[in-house]
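Just one chain follows, in the form predicted on its own, and it is written as structure tokens.
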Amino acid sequence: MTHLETELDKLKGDITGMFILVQKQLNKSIQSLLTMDKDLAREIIAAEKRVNAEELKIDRVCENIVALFNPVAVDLRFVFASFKINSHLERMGDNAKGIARYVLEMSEKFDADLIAKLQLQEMFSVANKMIDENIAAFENGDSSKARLVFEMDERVDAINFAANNIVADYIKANTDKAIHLLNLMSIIRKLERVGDLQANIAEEIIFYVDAEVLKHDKNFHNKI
């Protein structure tokens, strides 16, 4: 194994060390969203001090990579795409944060039924997935991986399209809890998130391994 190659496979074992990070992260705040667990909060938020640190050190794994050893082809779009991911990762890790910090500011919990009724759960099942799978797709360079996440990210879509109507009735219905269930949108809104970074970061491994370019083709979904 050359010294370029042994550089390639530690950055990919660094990025694939974020992406467990930051989904830790996110499973902690669901956790701390549907329990109303304020400790488990406070540990996502302290927590986001790694997220931040792991992602400068890789930037600069990136960068030396280049100037050191000036890769190419395939090779040198996995710089790139690894750089891009990191980025998008550190933004997850910012959502899942972001959860955590309305947990805190909350006093009661979420009426069960409401989000039954928002299909919440099954949001945040399928944005874990979205991980899984592109978790998988970057370690064995699988495209097809990526692939699937675009799929997925429609269906998270969805689930955020319905609910603005869902907790704008329930609104009317319980005006005196409308700060309470506009955090509850707010937190949807940054699930939704979630699920754009991983359809971003599905961009970036199929441009790694293809050397296809997927960014700004609005037809895409069309084609798959």
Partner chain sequence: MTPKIETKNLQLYYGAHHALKGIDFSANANTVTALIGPSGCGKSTFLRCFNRMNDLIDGCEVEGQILIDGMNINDKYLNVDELRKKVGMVFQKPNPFPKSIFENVAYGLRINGINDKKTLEEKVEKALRQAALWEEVKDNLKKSAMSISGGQQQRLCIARALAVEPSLVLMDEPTSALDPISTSKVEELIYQLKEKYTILIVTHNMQQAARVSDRTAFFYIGEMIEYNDTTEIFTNPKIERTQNYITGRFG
Given for the second form:
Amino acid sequence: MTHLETELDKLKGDITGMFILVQKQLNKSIQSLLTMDKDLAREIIAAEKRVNAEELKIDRVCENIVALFNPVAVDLRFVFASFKINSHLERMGDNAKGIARYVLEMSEKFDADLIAKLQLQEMFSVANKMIDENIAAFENGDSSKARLVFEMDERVDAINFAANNIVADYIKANTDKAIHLLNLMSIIRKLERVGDLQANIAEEIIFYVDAEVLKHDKNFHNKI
Amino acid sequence: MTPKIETKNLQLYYGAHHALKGIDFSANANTVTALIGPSGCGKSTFLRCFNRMNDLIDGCEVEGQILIDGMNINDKYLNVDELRKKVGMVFQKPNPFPKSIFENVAYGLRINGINDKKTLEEKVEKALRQAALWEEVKDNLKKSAMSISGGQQQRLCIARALAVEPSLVLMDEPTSALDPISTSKVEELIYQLKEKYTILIVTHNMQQAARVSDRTAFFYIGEMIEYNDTTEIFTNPKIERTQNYITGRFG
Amino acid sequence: MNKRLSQKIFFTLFRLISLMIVIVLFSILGFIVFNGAKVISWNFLTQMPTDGMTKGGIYPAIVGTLILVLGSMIFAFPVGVAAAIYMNEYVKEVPAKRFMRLMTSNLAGVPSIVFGLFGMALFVNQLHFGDSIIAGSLTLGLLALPVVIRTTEEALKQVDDSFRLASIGLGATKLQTIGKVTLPIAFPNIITGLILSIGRVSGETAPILFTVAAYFLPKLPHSIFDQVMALPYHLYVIATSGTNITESRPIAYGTALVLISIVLICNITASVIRNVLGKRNK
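Requested next: the structure of the form predicted together with its partner chain (the form predicted on its own having been shown above).
Below: every chain and molecule of the assembly, starting with the one above.
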């Protein structure tokens, strides 16, 4: 393996590590939400510092590789993609922390019925699946896996959209819990953002592997 | 940890010309240090201090300490030939002797009085392997070194330097006469060699310095302007002159 | 006059001059070959001269010349090469180098008869060698010295410095570098110079005149203190002061042909060696 390949391999390992770290943060945040585990929520907030530190480190690695090795073609796309995936992952980490903050502020657990109706668990597991596909796609340079992510994002969006009416109905019935329910809506929005970020990451992976730019392409869903 | 090589207030004069002005430098073992700077900045002169090649130049005066493994080699009673056996050197232009490939690598060993055929064969093979040349020449060891390509010749010169098992290897623009493919082969080689050797390389090619070295020293008109980790020099140089040079804004 | 025309005129002029030189050379060669070839035979090359040098062969002169050439080279080659090595590899100061070079050139410019007189004064009389092979060889050697020094120095200068640096960089001493790298690389050119000086030495008459050459000596020498006959002197003798110049004229042409052949063979060998050995270094 050449010197540059060694460095790129290290970067790949760093990004994969970042994926896993952030995925853990997300899992914990949902768990803390469902069980109202405030200690777990605090743990997430503390670990966010690690996510931020990791982001800075990877930024530095990318900068060094560009400055020292002048990568070209697939290597250059890989470094650029990694740089942007890194920042998407960090924002996903922010969303996990955001959920944890709501959990900390909340005084009572959500109604299990409501959670079921909102398909919150489903939304979460789809988002998690998106992360899994992206990790696999990134690690193996397999863009076909990344292309699966967009459809899942639509599923997440649909759940988010449906949640509007459901929560609105609930607020009408329980006006005293309006704030509480609005918080729930915010949490759902954050989960929806996670889906969007994973879709962005999938775009970056496709850019890196296939040199194809999907960003801002209105018809790209038809192309897939 | 004692540094592998060190200079303390190194001053060098060519007659009236003050070529190196008080260089304080040190490099650890198993690192690659790149010396960069515009032509005539003293980087090659500095390199040649470590095997006293400047002695060959008339009117060259060196003051200050030059330490290798803690021992001062800037001492007129030092046995310079013995020093040069421990410090390998690779030159700008590939300069294999007009002898066979085998005899080129064996040259330094024979100088050291090693003439046993088996020992020679072992050491020659080892050196050629280290220089990543063995596979290409193993069936043609008797062929003239002049018949192989320029890139192979330069790796042969590296093998020749490595055969006597030096601990420090000096390279004076080793790829300036090579094509890009040969250049990248030599660069890869340098990266691998630092496992066993301490390497000092002078280069005009800034990207080469960036790719192969751990530390980079920037020289300008006889002074060492900035010396730091290569990543720092190439992403965040502390001194403006360094920045101007590496970004190609002067020199 | 336009430029083109003047260029044409000069070009034609130069061409004529060059042609003339070639014509002169070939006429001399042709004349000698034409007149000399008639007497050349195995017997001519291997027999003693007889009948007051009007008949018989020139065997002792051929042997004498070969011995003198060999003797002079045994002296001039090591001394000349050593001097050239010293001048080119050891002397660093430019003025000293320039002085030595000037002296060498001066030595080359000394007329050969002066070498002959010097040889007689030093070797024959002062050192009591008498008229002998050793006195003649040393005198011829002195004559050849500047040529050997000059060609060796040129040969050494042509060796790229990077080879010396590579060797020194590997810890070789200066002497090791000269012995193992510089001399082997310069060798073909040094040998070329040596052979060219053989050509020069074998044709000289004046230096051997007072130091070794015998007028007529129909036997081979036994030691280095004996006199010998030599081709150029023999030619001189039978052409100017022999017992019967007219009758020995064919022998004179034959001798000239043999002498010229030796010189030519030397020159051709020199260029062959340079090409063959030179190629090995490429």
